[in-house]
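Single chain ahead, by itself, as structure tokens, in the form predicted alone.
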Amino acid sequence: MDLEFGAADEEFRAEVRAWLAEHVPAEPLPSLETEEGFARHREWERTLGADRLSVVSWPREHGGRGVSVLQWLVFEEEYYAANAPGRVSQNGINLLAPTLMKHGTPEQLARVLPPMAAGEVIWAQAWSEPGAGSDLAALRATATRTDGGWLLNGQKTWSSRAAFADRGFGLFRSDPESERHRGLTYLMFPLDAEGVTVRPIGRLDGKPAFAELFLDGVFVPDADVIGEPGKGWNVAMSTAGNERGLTLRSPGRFTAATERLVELWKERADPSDTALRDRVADAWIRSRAYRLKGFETISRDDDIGAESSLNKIFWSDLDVALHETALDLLGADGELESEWLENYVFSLAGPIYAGTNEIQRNVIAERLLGLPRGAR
């Protein structure tokens, strides 16, 4: 493929860079895992949305600019290079929205996407359950048919953003006689509805990055079913593919982080420590390899399918390695409150969420390499 950017791409890059230079807060916002920080990040989403920069590749009628996927990668590179705030809306725009675009109705697209793009409605992913984390098909929360909709019952846990978000989306067992992947329905629901109890879960640093959701007869109208009732597993696999692929962790996140890692090495490293130098170089090289893989992915016409598992393992391992290297460069100072420390704590979750890396290795072995299915 042609790796040279065209004039339109460079013009878009310059526009985004200038906008970010004018609007990115001079001081980092408080952690989005706190009530105050969540509110500040929501306001940042509204600032992005006001200039159609929260979802640049979406069609204009949904709040985007309709730019190409390549230009979305350009936007991401500039966004992270500018050290702009983390995206509190990422569950919605990176996971739910692509799922709706593939399986949703025109009414759902028109109703759900513009408020999401504008930062007015923040979404939480409600997939994991106490007995169904990586083994998602073992979920037990139910959706029971009632007049005009469904009644949700059960418990979800480790729901990202749920402590302060507005709405959630997840899978529910709608056929009690079914097993595993069958008889599941994909639904959206409000977190402030009657029957919903949200209980924040503190992270190691005490911040409520997650929440448990207890659902007791929560009514959801038919209009909030995504795809065909009972066929939710197929819909969920669309979400999972996006979560493990480029949309959740675009290359710009890592190219910008490794540029800052190189600068940290120049400021803090002992030049004779070649082992640490090599770790910095390795992280930089891997971030560039992931960038090139990103270009290869968007140049294809097909769905990458199980290859998204390769992406997920690669970026999650890279994220941990580059932040461990940064903390080793900082030495005792790494124990102090900093973006490096905050991002390191978050990176530790990468090999677990979006399907554990152990599960992804099974996917690669069985679906890409054709190896025999292992014992379950």
The other form holds:
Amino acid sequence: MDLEFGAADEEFRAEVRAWLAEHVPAEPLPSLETEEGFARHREWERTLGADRLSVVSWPREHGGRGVSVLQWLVFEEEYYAANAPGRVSQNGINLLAPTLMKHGTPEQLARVLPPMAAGEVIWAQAWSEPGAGSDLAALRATATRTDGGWLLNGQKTWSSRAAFADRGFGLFRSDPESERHRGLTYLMFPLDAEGVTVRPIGRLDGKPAFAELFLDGVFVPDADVIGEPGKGWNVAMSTAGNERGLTLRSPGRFTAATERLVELWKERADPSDTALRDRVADAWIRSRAYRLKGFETISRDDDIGAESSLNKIFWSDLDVALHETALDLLGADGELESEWLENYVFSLAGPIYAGTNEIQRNVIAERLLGLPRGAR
Amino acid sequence: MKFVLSEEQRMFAGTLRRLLADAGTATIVRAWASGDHGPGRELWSALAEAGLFAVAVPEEHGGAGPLPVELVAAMEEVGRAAAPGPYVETLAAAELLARSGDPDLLPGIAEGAAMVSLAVPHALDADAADTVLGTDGKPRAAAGGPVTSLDPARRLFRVDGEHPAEPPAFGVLMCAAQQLGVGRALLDVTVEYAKARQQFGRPIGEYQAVKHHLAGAMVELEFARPLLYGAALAYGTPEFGRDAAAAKVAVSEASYGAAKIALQVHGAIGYTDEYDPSLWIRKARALHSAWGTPAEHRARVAASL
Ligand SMILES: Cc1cc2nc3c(=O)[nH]c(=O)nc-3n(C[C@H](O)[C@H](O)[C@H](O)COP(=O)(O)OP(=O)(O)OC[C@H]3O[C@@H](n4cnc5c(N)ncnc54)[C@H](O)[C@@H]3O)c2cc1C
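Moving from the form predicted alone to the form predicted together with its partner chain:
Below is the entire complex, every chain and molecule, led by the chain shown above.
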């Protein structure tokens, strides 16, 4: 058992650090949940992609550098430590790409992945519907067979960044007689196609961070079906764990935020306030725990599976606590617009998206602890 | 980088786990609490034979250590079984004596012949121990009879003389490892109970309120463990004190949290001293403040930032 990084890892770290020092914008970009901010973040994705740093762990043919998971963690640590911009393309990179790598055709990989890595096409996930949140299998939007493809109808909602994104991917009921997990098809579609209406939705602070999508006879060619028609549920679920495991929220994000929290505490705190001091210490301890747990996870040979639910609960709770502590340290300024406040608002959604923490607790109880399945 | 136990390390922990499980510790704990140290000493010797103390003692004094990772894994097993006796104290004494004190005791510790207690500030099981030391490594005298702990298997004695402001970090780490084992055992026994106990015609483990308690306890315990091993790997570096303190905070909260959930999920039977989980529940609270409270260790972490 050891925590030593190899020479190649250290070299990679140094290279990434130097690149970031040269390229990260001096001024933070405007919020990526605004039209202007989105455009600036898209530009940033292109800058990253040009040097194959948008998806370092992907194979070279898809735009990456083929580095190990450990080096990806190193990349993430450096990325957040440099306070580099938020990743506007993460839905595509973290959710769609792993699914395509597992189930996509060579043609799809070649067509979809390089432009995604280069920041040219930004993807939105269209899974949820008004009547299908936690109970995703209740979805009702349909895909109907037509010449050479499918026609999509129905409504999707809460689609992150769909207000400004280019394309979407989601599950549709392709067998009208089917129920629940059966008869679903996983497909990709353009958000600017005929029949698509995108209505941006303001999140808690009013910024249009997500959108609802109204689909009225949208044509999708067969080439854009992922996996087998009718087997969409299995296709989607085979990679859903990615979202809750390390890929969605890497430890580097929290270790870097904690460093900044400690600075804020040193600048701002009343030394006699031991309650706040303890919360800062806890944020430090918990982000360290998450980092070490990450190293443990990648040291193991087996698939993480349902254990990703442990991660999801841990990082989302940590994120909220850390940012609440920062706002409390800011005192009366805590309500004023700032990077801390922006990240606080973002953190509040963590226990809800990617499967709510209640759903994750059910998964832990039933699949990891072996408790009996309850009513659904 | 490989941040998981090696095959040998897992085998070592597995051997200790089986040995402790076969010993039927609940009976030994009860005997120890009533002042009968015989069965507890036998278990001590058996663990010594399996190498538990040897890995704390340097080679030149008859051991094979110090091997902090092995010791953390071993103490997790000692905690899982709620084995009574000054294990943490003896391991901490070995480390202390190897560094600064008088090495005469070390061969005896390695063999399991010497049971040592430490004044931090009370001395655990001074009536069973062969020697009581201060954290300066010097002998101390226990004064009077035991003072009563919430955990009757922890027989504590007041000790004359100066007491340290800060407990030695090595012992802090050993204590935390023991606590993780206590917490994990409580989670496991409670999960089994939740599968078996029926109310309203179904196992209580089907109810979400119960499930969510147990899942929450698992999250906390599983994220506390890497801090322990991370601290063990920091042994001998300037960060060791900080990392041991961080581990103690996380494990204390996780283990005590698991104990409260174990009590709640067991209902009234969990509140009785004749039912075995009480042995673990009381220990979880007692160890919460032994070797420094979470508040003290948080302050230590904060001071290092
Ligand atoms: C910021 C943000 C971004 C999002 N981005 C996307 C996106 O890009 N694409 C997309 O498809 N979706 C997205 N979502 C939607 C997200 O996946 C859903 O919000 C989530 O699955 C929960 O569904 P719901 O909001 O309908 O809540 P509901 O399912 O209605 O749940 C409401 C409450 O009931 C609880 N609950 C429900 N069922 C159970 C149960 N069986 N046991 C215990 N408790 C239960 C929930 O935990 C929750 O507390 C996003 C959401 C947010 C907040």
